[in-house]
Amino acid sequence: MTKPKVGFYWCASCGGCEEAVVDLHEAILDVVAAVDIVFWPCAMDFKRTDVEAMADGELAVCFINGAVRTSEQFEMVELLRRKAGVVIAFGACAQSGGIPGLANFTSKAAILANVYEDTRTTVNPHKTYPQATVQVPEGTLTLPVLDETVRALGQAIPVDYYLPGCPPPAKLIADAVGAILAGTLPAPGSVLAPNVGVCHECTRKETKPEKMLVTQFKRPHQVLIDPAQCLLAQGLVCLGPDTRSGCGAACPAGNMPCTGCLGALDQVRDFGAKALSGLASVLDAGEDAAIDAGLAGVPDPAGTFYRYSLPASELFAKLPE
């Protein structure tokens, strides 16, 4: 019996999604049984023209983690989309952007300045820039070229699921490839992820106030952490009541807030703008002096609720100037 073909693949991300494959532990020894794993330059020496070589549609199912900005990926992940019966957004960075899209709150001019200029640490009196092409004695040397913003895979190409998460639960995963294996995945457009908030799975749900209210907000090193009270109730930045679940509350299990990695609800439309709503909600302040007060723990409120979806968010990008 043939086994199905599998890919993955990785874009601009930190690597935790390969490293989540591997947290798989013995039962990644099941699924290397069941597969055949035939494009993972990660893990395997395999090459770009191998993918080349095959028929469209060849691949089961490619894993695809990470935004997509330089021409290199999108030119893989356009290869991969056609070779690839189905193709899944592996991990936030794929799903809406994550860390990376952050990137797009500047400009591509003002973030190679900063690399190749600016830092404190850079000396580049004749302001050298990399190029795209340059001529050797033994031809053109080409380096991918970087796009103006970050974009999510589905902005890049269709995707058929999604796995959240930074990086995606082991559980989620096991899950995911047992349904692929079954033929039972739900409808395309999916996320492979329990449709309902954090909460739902936390072990301090039982002391959420009926009636939320906080004076202010505070980061978790201003404060000596309850590791049984509810993390919103103590004043901390949890976005729990607002991110999917599927990670075991594995945050606030540690006795740290959810910062929301494994994305919006399906209801939702903008991740961002859910969880500032929310957490405006239970700001107990009236005076602009209070409201100030209030928000001092949340220096960074865009780094705070566009963490990992501002490309898939509806202010995807910073106007040019």
The other form holds:
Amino acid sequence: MTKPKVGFYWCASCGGCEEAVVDLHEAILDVVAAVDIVFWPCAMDFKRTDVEAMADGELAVCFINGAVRTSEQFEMVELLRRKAGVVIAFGACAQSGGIPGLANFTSKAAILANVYEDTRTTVNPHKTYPQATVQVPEGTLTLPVLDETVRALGQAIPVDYYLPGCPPPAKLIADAVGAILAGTLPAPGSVLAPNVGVCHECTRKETKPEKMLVTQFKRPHQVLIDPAQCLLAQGLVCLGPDTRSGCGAACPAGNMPCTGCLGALDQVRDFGAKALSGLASVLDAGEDAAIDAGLAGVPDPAGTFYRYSLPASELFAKLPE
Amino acid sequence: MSETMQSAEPRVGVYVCHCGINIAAKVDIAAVVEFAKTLPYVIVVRDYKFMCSDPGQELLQQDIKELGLNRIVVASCSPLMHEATFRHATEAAGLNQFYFQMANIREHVSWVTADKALATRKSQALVSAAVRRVVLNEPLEHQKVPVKPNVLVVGGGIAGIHAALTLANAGKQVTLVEREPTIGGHMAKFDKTFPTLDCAACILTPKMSMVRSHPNITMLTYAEVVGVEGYVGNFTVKVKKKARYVHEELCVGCNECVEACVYKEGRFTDTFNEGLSKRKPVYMPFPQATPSVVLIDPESCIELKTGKCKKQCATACTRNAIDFTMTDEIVALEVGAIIIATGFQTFDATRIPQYGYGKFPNVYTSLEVERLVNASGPTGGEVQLRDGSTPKRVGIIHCVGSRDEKTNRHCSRVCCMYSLKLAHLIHERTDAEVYNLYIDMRTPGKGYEEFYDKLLKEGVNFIRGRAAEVTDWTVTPEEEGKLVIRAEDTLIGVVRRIPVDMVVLSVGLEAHADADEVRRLFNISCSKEGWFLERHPKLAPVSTFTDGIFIAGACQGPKDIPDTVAQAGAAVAEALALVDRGFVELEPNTAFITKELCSGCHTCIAMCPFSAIRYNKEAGVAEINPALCKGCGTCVAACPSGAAQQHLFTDEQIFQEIEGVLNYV
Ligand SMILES: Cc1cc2nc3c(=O)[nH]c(=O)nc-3n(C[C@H](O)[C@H](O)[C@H](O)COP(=O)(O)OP(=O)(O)OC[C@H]3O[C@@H](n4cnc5c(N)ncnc54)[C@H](O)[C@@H]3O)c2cc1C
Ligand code: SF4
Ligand code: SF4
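Please supply the coordinates for the form predicted in complex with its partner chain, as a counterpart to the form predicted on its own shown previously.
In what comes next, the whole complex appears, and the chain from above leads the way.
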């Protein structure tokens, strides 16, 4: 029996998702035994032409991590979409834009100006910017073009499944691969993780007071964190209540508040808006001054609530063409 | 209709109402109908002159039966107006009533949009929103909750007294809460009442003592409501009874203690007499006070202020009723309905300085004069000036703090009539020359115009025009030593100077200064002047926007005693209708938590204003008690997981509605 062919690809991402695959440790051997990895440029030498040579649909499954920011990334994901029966958006950046997606708070022009002119270490008297094409004696050289905005994978091509997380937890990856091999994948469009908040699997949950009210939000470096008590109850901005579980509440277990990398639950349309209203509900303050003081522990609300999901958020529901 | 048919593929009927020309004059009905036909799941679209009429309702009922519709949208007026009508029509045709959705194209469109094209587009957008939403509506059932049989009446003026007695006579247990030490309200201060000039005390005090002795009435005087929780049929009310320092059940009102007080004479402002006399720290508000129990004012009592008094009052009391250690007490009540009858306050005449109130001793307010002409008032009913002399010329200025851009724009409705009454009483008792300065004479009421005619014949002078000022600056020997009212007589077109010994300011009726606090306490609304707002000015005049809470008397707006009593009766009828039914049907738009989706994060629990949410430790999830849930949606907005949702207002329904409006074209 021929083994199903599998591909991995990365776009705008940090490389952590690739690490996560390796983090499967010995389990990866089982994966390799069960499937044929035919495309994984990060780990082995494959070329685009290898993909182009494949028949449409030849890849059983392609895991793509990272957001889509350049013309080259878009071309690649379109190509992979054609070649793969199932495309899985792997990790927060592919799922909803992730950290690179925060660039959508500014513009392409501002980013380029910053990098090629404004930073202190830049010396660029002729204001030379990268060009899509340039003529040199040897011929025409080309570079990929930066898109106007960062897109989540699902905003660039149709995606079949989402494996959330920054990076996806090893257990979720293993479960997904298991489901692929066993042919027990859920309905297309599903997120391959439990549909319940992180608190559900957090050992601190039972310490929550009946009335969850906080007068002052704090940042982790400002307090000696109680290692057993609910972090939110201690005033730390823990996004556990807002975030899909599947990580085993790893961050709270490590004495750090949840930052929301597994993203929103199925029934929530906009992670940031929900997280904001959830946190605001917990703030026990009436007067404007008390509200301001309480929120002093959230100095960067946009970055806090939309850390992993800006491009896919309702804020960016309509992407500029 | 069978359940299977209800849950099948949506089949929507859309009905566009003309509302006579209310909607049709501004909205192109045909265009809305044509547009609605293009919407998904829409099977039939019709328009009709009056959808709320019987033939209108039959239209949709027939379609439900014949075309197998399972969703109904009516585009007409506000849901406040006719949602119940159409829900019932839907239900009567065999469809669950919550498969009905209303689009408001009257209050939200035709009445407020000037441009016909825009009004039509807006109507289309709202129809599109309603169709998208109704597809997601689910069948729901009303929950029945028993109603507590007892009733609370707040305010012991004539409105509250009449309400309490009528309810008690119907066999209900009533608690009457009055802020002052005695019930009676304003009426207890009057000598005679217009237009019949019957003695106020003769008709009021029997009712007051009936309240006192009625087995079904608990009277809490010198008390205020401090907390209201719960909902229609099931209110929990906290009342603070202020310390009287006299045990109510021991005191028989003999006044021995008042006699014995170390102060030989009254020294402190007697508020019941509008400051026209002095009282002692221990006092009875007025002879017919109900309850007939004295009280001690902690602000002026030496013992309560310094602990160093001979306490002669306590020694004099043979029944040991006086107790300086008494403290405020909180009483909790469980009631099914509440009638608010807190009355009014009179306009503060110092706000119009040109009339000289507070500056010239012989300028009085009407309420002060009510005390002066009262047989049990400070002068025993003699109309005397502050120096004891009898006025020979008296000017009564109408509309002080009424019908005036600078103070209150409203007409206080009773001032013309009570000014006529006071003119009659003053004239009768002193034979003085009386001048009434009025803007318009407003005497609409049974026997009122006749009363005015009578006064005209009695020789009272009437000058039409707003008084400009009251001054002691005299110009002729005739004016010497007198106050002069300057006013334009608009009937003869001259400015007149009227020298008088006494000026009476007919102060208007205003909402209480604390109306906003009281409104918040009971969760009802106020007009901008502070009058409590009725649910509908014509059709629900004693109901409020909070079910189970009714209003009566002058707290709703200025009115005379006959209207006050009639309104109190109406409020009682509404309260009885609620209480005697024995149950209320709760709207099923309650919140619910899907337990598989709940992480147990606790966010919602503290949010609920009705304490309806509890954490279930075994299951690790939050749970809502539907009987306590009022459907406010606070937890739904707060739930970070989207696990808490509200029936009829699920996130998806709201999003569909928004998208329907935004994407309708
Ligand atoms: C000078 C004058 C003369 C008038 N003469 C006549 C007349 O001759 N004939 C006539 O028909 N009408 C007359 N009126 C109008 C008449 O006073 C009102 O129609 C009548 O008093 C309204 O009764 P009520 O019970 O609504 O209000 P009120 O008489 O004001 O009684 C309200 C009661 O509620 C109490 N209360 C207020 N707030 C609270 C609270 N928060 N908690 C508990 N208790 C509270 C008050 O202490 C008061 O006892 C006159 C009015 C004025 C000002
Ligand atoms: S620490 Fe965070 S994840 Fe854990 S229970 Fe508290 S809020 Fe939830
Ligand atoms: S807020 Fe939502 S997730 Fe949290 S306890 Fe309440 S219902 Fe459950």
